[in-house]
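The data below hold one chain only, encoded as structure tokens and taken in the form predicted alone.
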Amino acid sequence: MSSKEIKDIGIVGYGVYIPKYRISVDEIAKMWHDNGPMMAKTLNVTEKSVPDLDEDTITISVMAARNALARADRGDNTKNNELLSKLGAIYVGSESHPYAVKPSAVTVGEAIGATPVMTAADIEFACKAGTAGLQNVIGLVKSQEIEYGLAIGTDCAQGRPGDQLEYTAGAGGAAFIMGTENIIAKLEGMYSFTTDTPDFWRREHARYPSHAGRFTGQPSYFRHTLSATKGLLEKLDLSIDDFDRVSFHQPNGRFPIAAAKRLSIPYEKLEDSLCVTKIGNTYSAASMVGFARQLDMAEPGERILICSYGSGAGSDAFSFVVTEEIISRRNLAPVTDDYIEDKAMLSYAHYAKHRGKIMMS
């Protein structure tokens, strides 16, 4: 890549994918003799997405990446092939990779026609692995090591039967292609806040994660989300009033609303990002899917804040400003609501089969 001054860096293509199957909170509650309406109200989640029998984080990543490419090529397949040849990095952030040893990123690259690629890797940092990959891609593009980079956040989240996580652990993915030309949303800056706060974990060979209950709230989610957001505002010399839209990580439907209140963010700036109420917590994809839905609805000139959260613990905050390019390219791929509204409900038995809780001989 030739060395030249880079004025702007930003999103040149974005896409999501959400499996069509769903299970309601009421259906899960019936299995464990819980009060479904109470659980739905407590979590502010009515149902969650469930991967099909032949879906995993790789297949979800491929679909999200193809949708991102469709927007990046601006409706011109020739452009698509040119972009693929210049795609220098692929990072897949997830805590549910199909293989313990074998990268998902290279399989995704092969499936979308991007291999060989300069660098490809899987990233793990609980629910902020996707935005960690986004930071890596931004750094490579900004340093002119690559022209385009692809960052994906994706998960088929796990939840132990009967555990509170089972009510919200969903499946989905979001992909973002970063570059310096034909930008849909320009990056203004990013800021991270990270500490060793063990609120959620899954040891090797353990099938389901463990969590510290209420400890995941105040010292973990809220401390890191608020600190990263405030750090970004200070770094960019902006205030919350300067932002038109916001997307926070969504472990349930309550936490992002509470975080917004603590930052004096009006609910209407957050509302369009709240996919969790209908598809559950998609873990590494959650804040990115919410951000994608904000892009689906944003107008040129609007400023969007995205702040992820990953247990362990850390948050990545970004500021993007939407450009005129969004108008002509938004509908070149399915928007987030196309996937949210295309659904088929499952019984608990079918859900258990889909998630491998019932083993087939």
The other form holds:
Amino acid sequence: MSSKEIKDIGIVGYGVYIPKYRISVDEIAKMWHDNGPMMAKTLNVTEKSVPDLDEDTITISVMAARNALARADRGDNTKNNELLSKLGAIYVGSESHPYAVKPSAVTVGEAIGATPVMTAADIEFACKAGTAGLQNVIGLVKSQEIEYGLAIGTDCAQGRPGDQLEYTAGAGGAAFIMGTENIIAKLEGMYSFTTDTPDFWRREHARYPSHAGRFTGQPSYFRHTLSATKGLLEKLDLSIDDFDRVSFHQPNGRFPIAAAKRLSIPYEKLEDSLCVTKIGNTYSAASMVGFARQLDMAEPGERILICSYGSGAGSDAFSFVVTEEIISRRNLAPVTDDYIEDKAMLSYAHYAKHRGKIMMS
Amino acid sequence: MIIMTRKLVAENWRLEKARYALVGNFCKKCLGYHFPKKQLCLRCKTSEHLEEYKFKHEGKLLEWTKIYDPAKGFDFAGPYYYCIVELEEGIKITTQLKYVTDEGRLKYGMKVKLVFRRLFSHGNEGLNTYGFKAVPVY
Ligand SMILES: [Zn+2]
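To complete the pair, please output the form predicted together with the partner chain; the form predicted alone was given just before.
Complete assembly follows, chain above in first position.
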């Protein structure tokens, strides 16, 4: 394949997975004698997703990857095997890998049947590890080292009990298979903006992350998100009006709205991506789940901007143009709303059990 | 203790294709399915006609029971349901049945799908075992 010309690169399959359980901001607030309605309004989040007792970053990745494969194989199982034999890379981006040492990506590879002729690695960059993986995959496909590559952004985020983060730290995953044939959305370009900005961190062996409060806003989320977005527009010689839809990282329901406002993006172009209000901040998955929901609803020809943000800090921005293929492919797997709407509420006590805050021995 | 851990590691590794991706085999001669993978077709007594086969993640619910007193290591999950599922290809497997909030809604022969879950964590420092569990489709 080395002699072939470089064709268009894009998404050939995408899939999300969100655990069934939720806890409301109100229920968490009751536990700490906070004002629930006020907290929900301040964060613009009413509920967040909670993993089941037997779910973690690996199980969520596998479920999302299977959904992505179902869309990639175009409903034909024989193509599935053919595609899997050509899937040359799997990257799983997360800050909550179940193992400190032993890759999540190998279990994903084995579970979907892509092993053994492939490369794999776990990636960590706070909430933008998923898009960093996407960049790796794009690079490999573009250089024709591999035909297909899978990038997953996923997390089962932990917030310190009583901390502001506890209200939003959710769980979910999104998987994207990149390739050059039967593309659902064509990649136009990408742009990153990265600095050493210590707004949020977790040391080895620490159970919960620490954060720098208000410092997470202007010098961190906004500076990187706005700079990456503006950089991408300049690189592609596009204006924000050329985009029909956007998805930003969503640590809460307010930040992405404020970012859109500062870029003069009408709320309607952002709205469909705002999953955070119902499932909380899914960390590495957040901007990718928002993007997936945009794909669930997009018309052929629409241009979509996705911009992640990871603390520490950096943003990756991408521009995609949706193709006709979206029509026949999006219903080959559950759409994002199927997961958002299929929910069961937990009390704080059950939530504490689900998040391993109750010790059996 | 070390011996036990080693055994679990080997078992984990040996069964992972079956547990992760429902990999078994199909015999082209007697048209029989095997799960997990067998070295020989039990009917034809030869490996000659065997090919690898990935079972579909769907089946029907044959039996179920509620476990009130979980086995050691599963105490966290109790009470929970355990069930027998017949896969589309006719193979029967046993597994945990998830999301049973109203037992009255369970029906013999109803459709179930298999999802990917953590089956067991071997303490704080041991391996995690992953595999399939069943979810009723109402
Ligand atoms: Zn046979």
